[in-house]
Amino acid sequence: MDLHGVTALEPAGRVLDGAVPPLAGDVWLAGGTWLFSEPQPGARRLLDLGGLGWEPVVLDDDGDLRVAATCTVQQLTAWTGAPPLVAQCADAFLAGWKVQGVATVGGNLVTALPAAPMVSLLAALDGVAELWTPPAAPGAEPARRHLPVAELVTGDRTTALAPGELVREVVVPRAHLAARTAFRRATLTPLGRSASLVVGRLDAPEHGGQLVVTVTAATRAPLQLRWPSPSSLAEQGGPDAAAAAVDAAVDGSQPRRTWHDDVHGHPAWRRAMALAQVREVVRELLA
């Protein structure tokens, strides 16, 4: 860890109760995972969320589930009621038990890597984000507002959060938590990050059985599309067209709508991929 321009670390709580003011270059700590495995210039103050005892999962009185943004990979997975997608998400990881247990699921959220598989699961079960931004006075609360996770990354390392603003928890509807999904992963080499995952998402009839496909990893952000039934997309053209609607919605006009670029996969391949992915999930799901 070469954090040298940090001076301090301070309890979260003190922050987000307005007992200690909000200052530049403040950061959440959370896991810390990424925080600490390259240099943060900007960083001067710690902030640590790790104190505040929130409860990592909870099913609310609505069957809704809670994922507070300091629960851990680890502690999602371990969640017995957690949806398969769950495991398939956190596998691409490609990390051990160790960094599982401790990278947290708001962690990987504002990182907002392209290939983040927090964001990639989140974004699919279309969970709404509860973000908070500390208090000016002591005895205050914090302002919230919500955001979805589609929308909360908005490119490669970049989100709609706010200064100063974190991330509290994650939302998910009890619907989708009983959606049926297909999941699709693809890597450059056999353990490389992921350059394209998609994930389609098929609701019940009697929760509106709308039909969603989210491309994560090989566009720059999450990209959505849906549609309101199978019988819908079927009469378009079932696979193909679904796989055609994605190809036109990368356009280039906006982060979400271009195909990323890095080390991990050539935007031609990563189109190619998930192209072929998208055909794959709907052709399951239509099954």
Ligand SMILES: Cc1cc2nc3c(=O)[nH]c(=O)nc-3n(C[C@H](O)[C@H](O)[C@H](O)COP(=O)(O)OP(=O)(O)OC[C@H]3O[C@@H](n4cnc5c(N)ncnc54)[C@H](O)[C@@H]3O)c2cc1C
Second form
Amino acid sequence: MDLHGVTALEPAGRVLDGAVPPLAGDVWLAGGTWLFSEPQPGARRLLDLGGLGWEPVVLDDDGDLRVAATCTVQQLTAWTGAPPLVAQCADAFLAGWKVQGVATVGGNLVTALPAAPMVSLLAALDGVAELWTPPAAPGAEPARRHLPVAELVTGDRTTALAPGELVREVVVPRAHLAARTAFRRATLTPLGRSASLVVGRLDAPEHGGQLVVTVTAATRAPLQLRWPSPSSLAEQGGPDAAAAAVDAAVDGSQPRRTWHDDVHGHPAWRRAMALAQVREVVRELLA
Ligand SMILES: Cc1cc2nc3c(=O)[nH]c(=O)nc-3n(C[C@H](O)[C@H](O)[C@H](O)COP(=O)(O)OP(=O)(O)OC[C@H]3O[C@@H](n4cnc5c(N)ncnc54)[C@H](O)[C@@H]3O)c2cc1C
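The block above covers the form predicted on its own; next, return the form predicted together with the ligand.
Full assembly next; the chain just shown is listed first.
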């Protein structure tokens, strides 16, 4: 794809350290696997994140996982400490290994397709994104704020990013990395895009013991429901109660509460698949 409106390519570091001012029409360039696949009518200058040299995957002193926005899907899956959920979500990409070698975690979050596997993964683990706004003057630091990944994505291809804002990294708490998870995914065709992807997470008792169900792909943005403990859900009725709670939450009031509708699945079918998957993941985690 030729991006006809683009007239300049700038290393992103020069904008992030204030040496070059941000401009209208700036677009962050990560792996380019989405950016170069569609017309980008508003794009005037590409800010290349490639040379920033951010460490892709780091376990910090608290044992929390820090995934750089520029970490490729392949680098994340190759990380030796990765829990099984990482590979399960990477396998949910319609894209093969060639694309996964350059597609980045940050690019996947910001593209914000309902079937974005890194959204499914990092929302389910309650990852928190650090967002940077480039400074207006040389030598100043970027302004920083933090947002849960489940809130960063607000709808089909929409995010809570302000214009010019950048995803720097996502932090996953150690406790959630160690949690038990259950994964279910449905596609309309054997190699199709995810039409419903449900992850259940059960934290260890010493980490609070909460049970979290995250629905993606079936809804336009991540939908999460939480129970303080498996026993609290069991008292309400267990897997059927969890499915009923998800069904009641999808009331059409906002994108994350709306069944998604596109060529990859009718909303009624997505609803049926998602509710069955919710029952299954809860049953698996309660067993
Ligand atoms: C064959 C094929 C199959 C695909 N299958 C899937 C799929 O199943 N699911 C899916 O979700 N996607 C899929 N994609 C789309 C795309 O490959 C992924 O979403 C990928 O993760 C995008 O990452 P990237 O690094 O290439 O982003 P880019 O294409 O470089 O950028 C994507 C968007 O994110 C912005 N961006 C990138 N990084 C940042 C950042 N750190 N901060 C702020 N904004 C940023 C860019 O400005 C741009 O708007 C597929 C693509 C192909 C070619």
